[in-house]
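Take a look at this one chain, the form predicted alone, written out in structure tokens.
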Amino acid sequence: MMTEEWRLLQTGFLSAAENMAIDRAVLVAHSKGYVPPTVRLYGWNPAAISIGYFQQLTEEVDLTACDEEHIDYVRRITGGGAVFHEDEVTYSFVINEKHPQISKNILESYKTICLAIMNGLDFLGVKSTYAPINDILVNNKKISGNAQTRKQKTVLQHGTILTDVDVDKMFRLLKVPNEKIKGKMIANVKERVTSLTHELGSDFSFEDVSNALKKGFEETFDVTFTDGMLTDEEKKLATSFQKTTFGSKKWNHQR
């Protein structure tokens, strides 16, 4: 039986309106057939704060601060909180909600993505386990973050692997509920949380965790990667989804 393709795209560091661009765009090719199962992983220059597609910008983000810090922000296309994205690798998986490898039940399917990620860390001499719905925990300390949406018949899953954290630095960005009680959150953020570099040191790059993500994703699916490009079609969807979208005030600033 032949071992399944599929793509991997490494497309560096971009703004988080490219980025979310691009990860639409793969989606919409995907669902039309043009290209196979994809997993890109990427990361954010400048840095920037992506909010759940639910959630009200300016209700969560101190754009005056973002602005002074020269931090970018963007709506997701999925659901969840507010996410602060500096010291990680990020990454984005699509695929046809029916390929058999991927269950119809939305946290069943969280699951075993989220295994990828684990298998993932594991090469990278980390355990971890998964905590439902969608997070990911090192020594009960959350070191990624999940979020799905399913559209067109397709599966976009996109998440972090925190390489450091900043949670001062997070917390002067996001806006809190209730000032009073400010420092205790962020006492309890930092309580909760961990990074690679907490777990292993300095001793890896951006590249060393790509690739162990990359031989996560094949132990768990059983399939091989082909390093692929973007199609012409595929920039062209995202130069249009970064106009109309997730560069447009209209978009980030909604609800």
Contents of the next structure:
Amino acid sequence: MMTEEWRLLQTGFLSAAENMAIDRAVLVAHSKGYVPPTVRLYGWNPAAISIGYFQQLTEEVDLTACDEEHIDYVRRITGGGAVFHEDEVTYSFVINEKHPQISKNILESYKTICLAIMNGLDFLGVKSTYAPINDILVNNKKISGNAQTRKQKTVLQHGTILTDVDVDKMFRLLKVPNEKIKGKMIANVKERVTSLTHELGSDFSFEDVSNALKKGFEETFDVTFTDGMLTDEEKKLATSFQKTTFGSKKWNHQR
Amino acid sequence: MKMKSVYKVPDGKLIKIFLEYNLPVKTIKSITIAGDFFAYPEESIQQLEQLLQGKPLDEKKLETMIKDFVKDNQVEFIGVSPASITDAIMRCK
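Now that we've seen the form predicted alone, could you pull up the form predicted together with its partner chain?
After this comes the whole thing, all chains and molecules, with the earlier chain placed first.
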């Protein structure tokens, strides 16, 4: 059997609304059969908070602090928790849910896709473990969070690999359920989160991580990647989603 | 009357319920089931919130209603369950 060829997109650093709009555009394009299964690797500029689909924006995010520190915020189409995106490599993976390598069982498919990320980390010399439902740990500390949705018979999973982490900044932007124990929570998160810088020192680049993740997907799914670009159709879709959805107050404040 | 609860499901995710209670008739006026869980399809949570409008805060009835809803609509929850969502609703104060 011939090795499948999938598409690799490297879209650089974009705003929160652009990033979420592109993920959705690729989902739609793939669901219509216009583009092959796609892995996209990207970053965020400005830094941003994304919240899970079911979260209430003002309950999770200090919008005033975000404005003061020039931090974007956006609601994802995926469930899960609030994430502060600054020093990280973000991936998104889009594939038909009928693909033979994608389990019908959602938890199983989380595991398979997380395995690709873990194999990628292996190429960087970082050994990791999968912590169901949606986390990847290094030395028992979280380095990656992941979230999946299924729409139009298509799987979209996106997630982050922390290259560095500023927990104090994160807690200036995110609200905590109980202000009284905020100090304790910050200390706790510092204990439970790690980053590639923490594990490897600073002698690696964004590209090193991207390449490792690409290899992780290749090895896990036994495919090869072709460097691609967003199609005109995807660009149109992304522009539209950015305007009507991810860049709109109605969407971001909907709950 | 506005009520709220924050409930961490054991071995699961966090549920935050925002509930407006219609005190004179003792029913749910409106409810938001928020949190960092996963539900497929995602739109089902809004449907569930609508379904719960006008219903009394009766633990058994709520749990049965949510269970039936999940079954009828082939909803898949990850990190929460009909029982834990009911639990979170009943914890509102």
